[in-house]
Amino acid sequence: MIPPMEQGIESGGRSARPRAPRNRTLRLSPDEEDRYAAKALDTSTMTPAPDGRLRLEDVSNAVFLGDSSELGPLLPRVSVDVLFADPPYDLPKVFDGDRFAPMGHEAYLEYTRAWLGAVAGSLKPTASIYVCSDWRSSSAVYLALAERFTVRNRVTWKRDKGRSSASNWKNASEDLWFATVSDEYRFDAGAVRVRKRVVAPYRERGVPKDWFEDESGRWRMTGASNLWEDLTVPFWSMPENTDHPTQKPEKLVARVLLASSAPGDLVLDPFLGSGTTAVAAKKLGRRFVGIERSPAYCALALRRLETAEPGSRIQGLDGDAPSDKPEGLTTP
């Protein structure tokens, strides 16, 4: 069982603090929140397929209000191409007034097993799985994934945000575990090649070998590694930012989807939050299904989806990153 949140701690949704003039954080009024939350789907009005599960046409490009432990087993079997999950880490954190309390390794391992088991039947044999974690929860995520799937890699990405400590190293990174259901899966390395600064500019007969030069320096196009240093968590001046406490950047999800999915594929996020996975999927021409237990976060997701269009901008994905960065995702 996925444990319930403790309720009534403090608000994790709208903030009453005054906004700075250039603050672009998306916030909804109470009326807007109610209106958008009412658009989230539930299963009570849907006609199930003969096997008792939801029909594929009912889950494509859908946001469900509910818990993944209950809705996951209702998803159409072998329908999902990519699972992207950002569950609560094993940390004290408030989500829209509900507090997630730390469990410890063994309990968090059981928690991860439970939600993975709830959605496992929806995955295609060729599906890829990505699960976010921090250093505390990383070992439990790995163990739970390895019991069911083939773990391929652990990506570490630089958050570029976090409080310093006088008695410990500043925590400025998070992990993203990559696994697959089988040995047959999609990975488009060419779609996520990166531009890397050349340290040793070798030449053959005076001609650059596998590198080029422009006004900003010498560069080489190379395969993306499992260390991503060109990301940041969304902040107040970014239009994708919301008040969700653990929001991931659209660029992070976009990189995953470019590598592990094709246009038209179905992407599942069982912890949708403010909707980043769904927004990135829509912009890249993928279908999505998201599950979120908070009406306020469903409202944010649906509001963001309203303005997201296929082909619209994902910050940092279109070559506008500063040229002195060591890596930058190429334009798809």
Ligand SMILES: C[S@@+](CC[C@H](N)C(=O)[O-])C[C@H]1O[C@@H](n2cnc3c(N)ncnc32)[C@H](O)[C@@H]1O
Second form
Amino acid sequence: MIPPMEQGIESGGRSARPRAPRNRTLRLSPDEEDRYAAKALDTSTMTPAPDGRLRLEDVSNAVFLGDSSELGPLLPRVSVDVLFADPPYDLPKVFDGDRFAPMGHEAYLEYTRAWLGAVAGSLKPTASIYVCSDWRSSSAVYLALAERFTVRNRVTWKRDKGRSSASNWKNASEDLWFATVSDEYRFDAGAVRVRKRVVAPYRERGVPKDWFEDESGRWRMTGASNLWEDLTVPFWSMPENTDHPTQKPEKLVARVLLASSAPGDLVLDPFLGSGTTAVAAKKLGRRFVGIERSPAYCALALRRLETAEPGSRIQGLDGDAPSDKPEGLTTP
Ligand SMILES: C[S@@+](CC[C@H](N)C(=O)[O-])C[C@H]1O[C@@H](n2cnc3c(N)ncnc32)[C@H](O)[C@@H]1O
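Next block, the form predicted together with this ligand, ref. the form predicted on its own:
Expanding to the full complex; the earlier chain stays at the top.
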């Protein structure tokens, strides 16, 4: 049984409530929504490659309106370097009027197998795969990934949102499973180093050994762990925020792409939502292909992509966001 505090169904629809002046949530007028949604691609107008699949040039930097179970098998074979997938969790949720009902472990495992199978042919042998989940769906995601790929880690990230419960622990984390197609894959640990507080500062001839000091303390740079505490879900004062009910932070996707892809690589998101993966990929100079079945969310993604440029700022990556608490730093 789902605890009462987690039963709330959030809607992805546009709220009629007036917004505070400092609310930076991206909202589209009905006209804008129609205009941007019309820019989402439709495979029926495309000339397929000789193997019947889509051509690489047609999927590079593309947002497709459609179902990933149908479009996934059409993606060019062996073309994708990183798969980042944020499927609906096994929870009641409404995505733009499309009701996703909880199905239970066995059915969710089957569901995960099905969508992974739909996109698997597009992955390069060197590809990395990241799949989001909450604690409830995490075991099914692990099992489905392990059937096809080498599971390498489970990142847990702090996601502090929602109310606490009188009868359960408040859920304040999500999982991000990391797998690879083979043993040959890219992982650039140097691109995702984090600051960690130095507990025992060591000096050599009076000079700090591998640490530095600023007004907030003594730090050293170290490899990122699988516990990410410096993230926040997008909220109303952040320009990346939209009305999508389960939007992920750009910083989360950016960290993945910095570690597991090179500039120019192709990143696939078969559940694109408001476009976070595509936006982070574009800002970091990666190519993207996204599939989303809601025209309203395709419109949000395309609107966000319009203003995202290679090199554009990703909030928190440069250390200036309120959420960007260095790893290991505790506040009183
Ligand atoms: C958890 S949300 C993804 C949110 C996204 N990561 C973001 O930051 O906005 C899942 C999305 O997948 C879409 N979706 C669900 N099933 C789909 C399918 N079979 N094909 C394409 N999109 C689907 C939903 O409309 C929803 O927007």
